[in-house]
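Here you get one chain, nothing else, as structure tokens; it is the form predicted on its own.
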Amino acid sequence: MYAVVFGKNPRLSEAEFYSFIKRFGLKVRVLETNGDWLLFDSDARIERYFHWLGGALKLVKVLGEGEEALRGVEYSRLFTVSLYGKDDWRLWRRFGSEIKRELKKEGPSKFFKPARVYAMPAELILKGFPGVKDFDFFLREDGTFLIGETVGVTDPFELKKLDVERPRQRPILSIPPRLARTMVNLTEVKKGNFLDPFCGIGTIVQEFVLQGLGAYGSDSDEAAIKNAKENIRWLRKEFRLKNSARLEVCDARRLKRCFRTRFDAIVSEPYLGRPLKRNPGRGEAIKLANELDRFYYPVFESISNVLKRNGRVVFVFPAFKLGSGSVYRKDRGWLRRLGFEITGKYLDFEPRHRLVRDIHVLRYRG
């Protein structure tokens, strides 16, 4: 039995998890979901594939339920405790003390206690303290709890490297590598040819290459393609990869002129409009969305010319945080008229953001 702990956008992360298990053909039986985590049965292959999840923080092997499960913890000289479901410093310390008493039966141990941190940062496992064990407590509303041990963590150092250590960067404007990975999983396509028609400096194309996919990217900006090529060269050298990507200067409304390939999936974040200096009103948001749709419509006509039948598209549309605090999301019925079935829609944004990512997952019916 396992549990997966989701990141800062649990709804998007849960949707990615379901797409991820379909994509890699993993046999998973969901037992319980609690918003921030999900409990499930699976074979051990989940441990091998886990690092390809973008929106999850850690994978936990569940030892059991309640105090009895404490007897199943394996010895470690240094350990810490992660607490989910309740923000309680005293309870966190109590659980840590109980595990320490149990481990003392086999030898000396130390409870590593970072100040007022109830969830073990992945950095401590991956870098600072590679030999440490992380024991997880999942607290239910009825007072019962599960105990497990962390067996996999998303590597924050790799994701940071993909973002800030590559030679060409676009701070703020580029999509985060973690989100790029999430979007690739949302396609549910394990193998095949993938295209980002608004690739910019190549963040999403990097993920195609890392996963050994047929990687293609295009952008109408010649300088962006030059920078993307430099980033891909860096990626191949840094991660010792043999595969590469084909990158073309191309108007996304004319994809058929640039590519003879039929694509299995398209993953992209396009131009989302000008930066906003304030939160718009509803009328202004509708006007902004309609203006951008006049650009997106021919883009999707172009996509339909290069996408395989039943091919997948994961595409970021703009939504807007209004002055009232609500979010305006446009209903794009024209997608259905062009043959695209909407299978999922997920928001991704920070509270301070005025422009909101409205991630659409689409299937092309033709």
Ligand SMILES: C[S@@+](CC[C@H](N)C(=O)[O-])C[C@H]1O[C@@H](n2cnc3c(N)ncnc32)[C@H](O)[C@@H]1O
Second form
Amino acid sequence: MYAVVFGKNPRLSEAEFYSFIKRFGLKVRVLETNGDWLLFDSDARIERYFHWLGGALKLVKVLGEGEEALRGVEYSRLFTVSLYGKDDWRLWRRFGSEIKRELKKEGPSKFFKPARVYAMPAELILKGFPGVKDFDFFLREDGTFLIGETVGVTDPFELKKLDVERPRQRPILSIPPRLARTMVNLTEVKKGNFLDPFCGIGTIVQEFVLQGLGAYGSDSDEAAIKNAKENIRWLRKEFRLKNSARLEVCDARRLKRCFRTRFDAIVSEPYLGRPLKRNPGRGEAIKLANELDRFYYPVFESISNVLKRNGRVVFVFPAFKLGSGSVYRKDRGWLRRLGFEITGKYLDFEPRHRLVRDIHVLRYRG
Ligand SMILES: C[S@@+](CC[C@H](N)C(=O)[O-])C[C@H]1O[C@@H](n2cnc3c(N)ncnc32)[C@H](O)[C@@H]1O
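If the structure you just shared is the form predicted on its own, then what does the corresponding form predicted in complex with this ligand look like?
Next comes the full complex, and the chain you just saw is listed first.
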């Protein structure tokens, strides 16, 4: 039995997890969900694939239920404890002491206490994971709990490197590498040709290349394509990859002129309008969304010319955080009329940008 612990957008991460299992054909039986984590049975292949999840933090192998399971913990000189389901540092210390008592039967052992009650992957890696162990406690509402040991973390250092170490950067406009990975999983397409028609400096295309997919990107801005090419050259060298990407200067409303390929999937964050200086009112948001839709409509017509039948699109539409605090989210009935069926919609909010991403997962019916 395993548990997966989700990051800061659990709803999106859970959707990604379900798509991911389909994408890689993993045999998984979900046993329990609580929002922040998910408990499931799976064959051990999950341990090999886990790091390709964008929105998950940890993979935990469950040792058992209640205090009894403490007897089964394996020795480690240095260990920490993570608590999920309740923010209770007293309990956290108590569990830590109990584990220490168990481990000491076999040799000296130290409980390291990270800055926060929750041991984050970055701290764990710095301490020497997997040599250093992390024991996880999942507390249920009814007072029962499960104990497990962390067997995998998504490497925050690799993800950060993909972002800040590449030669060309554009902090405000670029999508976080974690989100790019999540969006690729949401396609449910394991192999084939993937296109980002608003690729900018190439964050999503980088992910296509890393995953060994047929990687294509385009952007109407010549300078962006030049920079994307430089980033891909860096990525191939840094990660010793043999495959590459085809990058073209192209208006997303004219994709057929630029590509002869028929794509299996399109993953993209398009132009989302000018940066907002303050949160708009409802009327203003409706106006902004309508204006942008006048641009997105011909983009989707153009996408339908290069996408295979039953091909997938994972696309960021803008939603707007209003002055009142609520979110304005437009319904786009025209997508269905163009042959695109919406199979999922997920919000992702980035406070820094005042921008709410309304991530749509679509299937092209043709
Ligand atoms: C939000 S950015 C995409 C950023 C990208 N995801 C990244 O991480 O670098 C939007 C991009 O759309 C491009 N763009 C705007 N209008 C376009 C059009 N009609 N066709 C193609 N690209 C366009 C801009 O040049 C910009 O690079």
